[in-house]
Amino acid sequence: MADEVILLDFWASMFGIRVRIALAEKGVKYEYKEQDLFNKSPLLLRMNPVHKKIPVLIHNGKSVCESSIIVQYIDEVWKDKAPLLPYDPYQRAQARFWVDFIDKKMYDTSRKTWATKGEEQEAAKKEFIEVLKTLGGELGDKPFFGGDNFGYVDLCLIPYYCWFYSYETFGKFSVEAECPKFIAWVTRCLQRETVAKALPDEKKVFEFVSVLREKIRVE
C-alpha cells in the first residue's frame, strides 16, 4: 500500500520551506494542503492541537509537528535517498545542535528587522548580522554546512534567504556587504534544483510583509 503524504504549510512560511526541500530531496510524492494563517482551518487544529501552527506533515493519517522534526523523520522514513543528517553520531550531535541555533536566533532577530522601528530595529539589525557572522564562522571554507554535500543544516536554513530582500529593505542594510561569504553559500544552495523550485519570488515575500507590517502598524 502506497503511503499517504499530506503537508499542511503556508507558501511563505521558511519552515515549510525546509519540509517541501525535505521532501523533494527525498522524491516523496505528497499532497499540498495550503493553510490561512489568520482562519486556521479545522484539519490543521485537529493535526497540531498544541502549537496549532504549519507546518505538519500528515503521514498515513498521523501527524507530525515542528520543521526541524519533520525534516528527521523524512529523513528516518525515506532513509534510501539522499541522506540529510550525518552518519556519525557527533556530526549528527553538531548539526542538530546548528539547527537548534538557527530556530533560537534567526527567526525572531530576523523578523524584528522589519517589523519595529528606531532603536528596537537598530539592535535587531546589528544582531542578525552577528548571528549570520556565527554561522559563517561554522561554514568556514566548506562549500555546505556538513561539507562537501548539501545537508541538514544548509536545508533548515536557506528557505530564510527568501525573506532577505524584505529584511534589507526595510530594514536598510546589505548582507552581502556584511557577509560575503554566506551569499556564495547561498548560491551554492540555489544551485540545487530542489532548493531553487522551493524558494517562493523574493518580491512576493516583500509583499507578503508589506501587508503583515500593516497589520501590525509599523510606519
Given for the second form:
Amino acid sequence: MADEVILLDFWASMFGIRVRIALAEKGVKYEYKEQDLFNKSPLLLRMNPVHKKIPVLIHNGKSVCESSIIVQYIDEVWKDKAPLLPYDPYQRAQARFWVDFIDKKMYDTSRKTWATKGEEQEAAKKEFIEVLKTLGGELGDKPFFGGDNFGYVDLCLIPYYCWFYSYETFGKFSVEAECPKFIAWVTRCLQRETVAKALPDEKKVFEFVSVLREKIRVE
Amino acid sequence: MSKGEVVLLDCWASPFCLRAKIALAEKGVEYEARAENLFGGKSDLLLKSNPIYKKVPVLLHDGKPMCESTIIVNYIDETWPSPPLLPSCAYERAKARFWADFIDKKVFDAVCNIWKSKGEVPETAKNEFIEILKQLEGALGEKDFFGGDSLGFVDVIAIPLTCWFYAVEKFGGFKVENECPKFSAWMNKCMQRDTVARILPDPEKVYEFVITLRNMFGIE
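Switch from the form predicted alone to the form predicted in complex with the partner chain and give that structure.
Below is the entire complex, every chain and molecule, led by the chain shown above.
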C-alpha cells in the first residue's frame, strides 16, 4: 500500500527546506502544498492547531509538526536508506545538541541582521558571526558535522544558507570574509543534489526579505 | 544495571536536573549527583563539560558529557532501554517529542513571568500560564499519564516543573487545582510513583528558594 505523504510548507522557510531535503535523501514521493502564511488555510490550522506554523508533514492523514522532529520521524520511518542521525546514542545526543543550538540561536539572531537597524543591528551581526564561529569550531576539520557523511546537523543548518545573501546585503558584512571554513562546508553541501535542488534562489529570498522589511517598516 | 560510570552535575531546585534524576531512577541506574553552586562559582568540570551554556544538568557517562535535559533524558532512554520512556511507534514518538518541545518552549518561561513580577502579578501572566496547562490537559486527554498507562517521556519532562507551581500559586493568588483540575489530577498520579515522590523536592523549599532569587534580583 503506497504511503500518502503531504508537506505543508512555505517556499522560503529554512525549516521547510530541512524537511524537503530529508524526504529527498530518503527518496520519498510527496505532495508539496504551498501555504499562505498571511492567510492560513483551514488545513494548516487543523493539522497544527497548537503553533499554526509550517512545516507540517501529513503521513497517511496523521500530522507531524516542528521541523527537527519531522526530520527525526522521517529518519525513523524510512530507515533503510541514507541514515541521517548517527547509530551511536552518544553521537546522537551530540547531533541533537547542535541542532538544538542552531534552533535556539540562528533564527532570532539572523532575523535581527535584516529586521533591525543601528546599534541593535550591529549587535546582531556580531552575535551571528559568533554563532557561525561556534559552529565552525564544532565542525573542525571534518568535511561535514556528521563526519565523513552529510547528516542531521548538516541538513538542519544548510537551509539557512539561501538567506545569507539577504543577511549580508542588509547587514553589510560578508560571511566568507569572517568564516571562510563555514563557506567551505556550504560548498560541500551544495554539491549534494538533494541540497542544491531544495534551496531556493538567494536573490528570490532577498526580494521576499525586502518586502518583509517594508511590511515591518525597518527603514 | 551497571554500564559504566554515571555522573550528573546538578542543582537541587532545577526542574531540568530533576528530569534526568527521575529518568535514571526509572531505569534503576546508579549515579553520582554533584551539586553545583550556580551563584558562588561553577566548577571547572561544569565549565569544561558545557562550554556553550555553562548550565546544569550535564550528564557524564564514562566521562563523556551531554547537555540539555530533554536530550539527556532521550539518551538515558536509548542507553538503558528498560522500562521504555519513549513509545515504540515512530508516530507516537514524534508526538511525545512535540509535547516535550512545547513544554520546553512554554512552561518555565510562564512560571518565571509570574514569580519575577514586581508587585502584583499581571492577569496576562496568570492567564498565559493557565492556558498552557489547559493545552497540556488537551494532550493528556483521558489517559492517566502522557505516556498512557505508565510514566513516559512527556511525564518525565513535565512533572519536575510542577514543584515550582506552589511558588507560582502563592505569588499569583490562584490554585492549579481549581483552574486545571485534570492537570492537578495528573500531578497527583505522578506523585504516587515512588521515583517521583522521593526525587521531587518539597515545594515549600522551592518557594523559599524563589524568595531568595527574588531578593537577589531586587524584586519586591
